[in-house]
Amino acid sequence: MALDKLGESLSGVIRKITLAGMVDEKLVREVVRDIQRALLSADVNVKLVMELSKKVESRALKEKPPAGLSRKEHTIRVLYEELVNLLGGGEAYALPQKARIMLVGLQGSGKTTTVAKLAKYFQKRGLRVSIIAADTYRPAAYEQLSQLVEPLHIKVFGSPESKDAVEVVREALTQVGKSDIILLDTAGRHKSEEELFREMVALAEVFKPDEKFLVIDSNLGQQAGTQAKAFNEHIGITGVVLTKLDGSARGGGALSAVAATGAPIRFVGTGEGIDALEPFDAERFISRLLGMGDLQSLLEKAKETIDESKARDILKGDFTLEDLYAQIESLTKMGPLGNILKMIPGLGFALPQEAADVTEARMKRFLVIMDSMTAAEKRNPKIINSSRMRRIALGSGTKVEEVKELLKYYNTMKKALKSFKKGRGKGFPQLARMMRGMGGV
């Protein structure tokens, strides 16, 4: 079961709470199975999710609501919080402004790629960054990671033809200049890898890091547990980074075994592309995964790709297919737009799943279909008949059809963000003060 179907499921137990009639012991072992069975379909480690299970009921049912909160409110805020608690909690990564950034990992982990990605993360936010490639046994792994930062401009230091890693890092870092981001990255190994752990030793001596980030690919569920504790006890990792976090099955186990060993997760990777890695923040992660949305993150990627008014233009709920079409144009860089309006508070329990479903080419063929719209049309959807979808069809080379499903997109967002802004959706007004007395949005 993938993250998005752990969503679903812990969704579905909060969906269950705020529409009871009220919260009861039966009731609550109701919910507490549901976490379970949703935990252990995600890998998490049957301890962790019994002992969870354990504080959840426990607080449930004992502890008074804080002043403010209902009893299902407060059910729900503690169903957040042990989650939080069993992802580790904590801060969540501060930029530096100055760093030298090791990168460690198992061959295969996607650690050549997370360099590239943590160079283009470091470069948006306004920082000098420079690579350098040690990875001296992989063949063509100077090449790779060329290739990738080649649209980014950043300079990889290294040399392909050289065997020696320590020598490579070494020559390197008298080319570097002045870069405030420094990112080192090392051949993948094994942990009965002795040999390759002593060079990585070595390496750590001649680099000097600031940050030693190990990284693992979520699929190793809870053996990236053991991987963090053996490279943590060779290294002292100051953080993780979790890869192919979108579609691993196993992606509840790595995370929790990940940080049962207290080693920091500090990034995660949701996806393939360049862009797609985001600093982790276990409260930010639960919300989302709840269906509690993340304003702050939200506008953080609207940032990156549109200006922040636009971005909140998006929240209000009253937008034509004009703005509709001016918001795809940016939002296809973000992801499917149901994924974005999933980060607004309260509006996961009202966006229907054909909504959340839409995909990046649906997203180019409805910009193709509002091509052939006058500008009254887009203003005003409301004019739009049988004939004027006709002419509109044969004008964009699709079918009636498809210009229906686009109007219905379009009724069916309006209609969400419009119960949004008016606090109608689903548990939203509860939601809303519960996530206000976790310090939320």
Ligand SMILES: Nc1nc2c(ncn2[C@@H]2O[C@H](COP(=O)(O)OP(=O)(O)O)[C@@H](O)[C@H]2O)c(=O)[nH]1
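Rigid core: the largest C-alpha set superposing within 1.5 Å between the two forms. Positions refer to the first chain, counted from 1. Computed from a predicted model, the values in this text were never measured in an experiment. First, how it differs from the form predicted together with the named molecule.
With the core held fixed, E171 shows a CA shift below 2 Å between the two forms. With the core superposed, L367 shows a C-alpha displacement of at least 2 Å between the two forms. For V28, a C-alpha deviation below 2 angstroms is recorded between the two forms after rigid-core alignment.
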Second form
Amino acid sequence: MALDKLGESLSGVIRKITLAGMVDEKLVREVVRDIQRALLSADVNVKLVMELSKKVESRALKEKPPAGLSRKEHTIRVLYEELVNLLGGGEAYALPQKARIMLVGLQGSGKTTTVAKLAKYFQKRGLRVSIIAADTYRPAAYEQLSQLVEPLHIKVFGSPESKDAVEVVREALTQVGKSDIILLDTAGRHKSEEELFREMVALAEVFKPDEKFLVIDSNLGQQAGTQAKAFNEHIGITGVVLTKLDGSARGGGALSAVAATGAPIRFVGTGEGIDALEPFDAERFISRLLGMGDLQSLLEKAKETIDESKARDILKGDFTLEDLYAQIESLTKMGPLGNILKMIPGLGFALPQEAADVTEARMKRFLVIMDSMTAAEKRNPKIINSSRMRRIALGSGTKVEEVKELLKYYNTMKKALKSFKKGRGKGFPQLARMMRGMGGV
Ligand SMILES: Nc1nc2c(ncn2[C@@H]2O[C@H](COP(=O)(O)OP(=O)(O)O)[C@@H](O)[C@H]2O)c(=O)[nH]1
Ligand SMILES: [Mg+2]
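The structure above corresponds to the form predicted on its own; please provide the structure of the form predicted together with the named molecule.
Shown next: the complete complex, the earlier chain at its head.
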């Protein structure tokens, strides 16, 4: 795919984020500049690029990473999400059980080829497909289509000699019999756009399509958006098929410009062969472009894997019980605590397994206790007096001593974090001691 170059640049950006010591303003600026360069050279509209840059920059720096995600992972996710949005986000095309689908578009855009590809696509999914050839302008259009779908044993209806497309469709509809999907191939060659639109409207009146797919050549780049808009205004399209994505250096521009018009991209053509058609799914598309296979599952996994940046995150910020909650929650999701403690830089010792197990059970109890606290208590634990403690213990089915234990743990943690921030590293022995203490070692 010629989007390879864009993909390469974008996965380079991901690599840069992954390898960076930490995500700060300087890195985000640099990353945003790289993305801009990559998108602009794929012909993405300047305004869209600027909008995306602004969002990535502010979200990466200002948004609080969701529980379990480090700022680094969050930054990668933000980039991924905004790229998906650039392509319209939205839901992937759902396979219809029964549909009449009309393909429209300019001469040479790839309509006839796409009709054949769609025929195979639907047939493979167990649907009965018929085709009506109504391109009365191109000599041999009927033969081209018949040849393309010959191996599929799909019948092509039409009258090669007729010059009246509307009549062809009317007659074909009386002949198609039982079909789940009826595909209509139309002409793209007309003296004027108006004439073309008029014929398409007349055809639609007879054919009564459930879908009107506009077929556009990706090589048009940003112009694809202008074309989608014009067709939509005149004949009301329900989706777009972008062809020749395999050879186009401007695929990024075409995809984003079409998405910006609000018309959903339904399929992309990625080659001349009858199999070179893919249903378009922005999330999958971007994951692949970023070279990360299934990025979603990778991000899920990232939540479960601790790395150094996680340890750093633990040592950051104004520390409330809410933070402690999020922290414990992500820690317990990550598996045996012993392993995690081993990975906190500077800790330098392994916890005996029994100790780690005890610690985990205790952490989970802390979560239960915090579940019985009000938001105000979690945000400002100082207000938790003895009557509140009794209420919390009662509500969580624990003992007042256990609530006190949690608060003690919180205070020690907070102090250690503070001294770590001040002394840059001096807090680690304290953090280690504190965590060791938790396990009852
Ligand atoms: N590389 C590539 N070529 C395509 C694709 N779709 C169509 N084509 C080619 O584009 C040319 C025009 O296609 P055609 O279906 O006849 O366009 P139509 O005039 O809109 O019906 C043909 O040579 C096709 O093989 C695609 O996704 N990739
Ligand atoms: Mg054609």
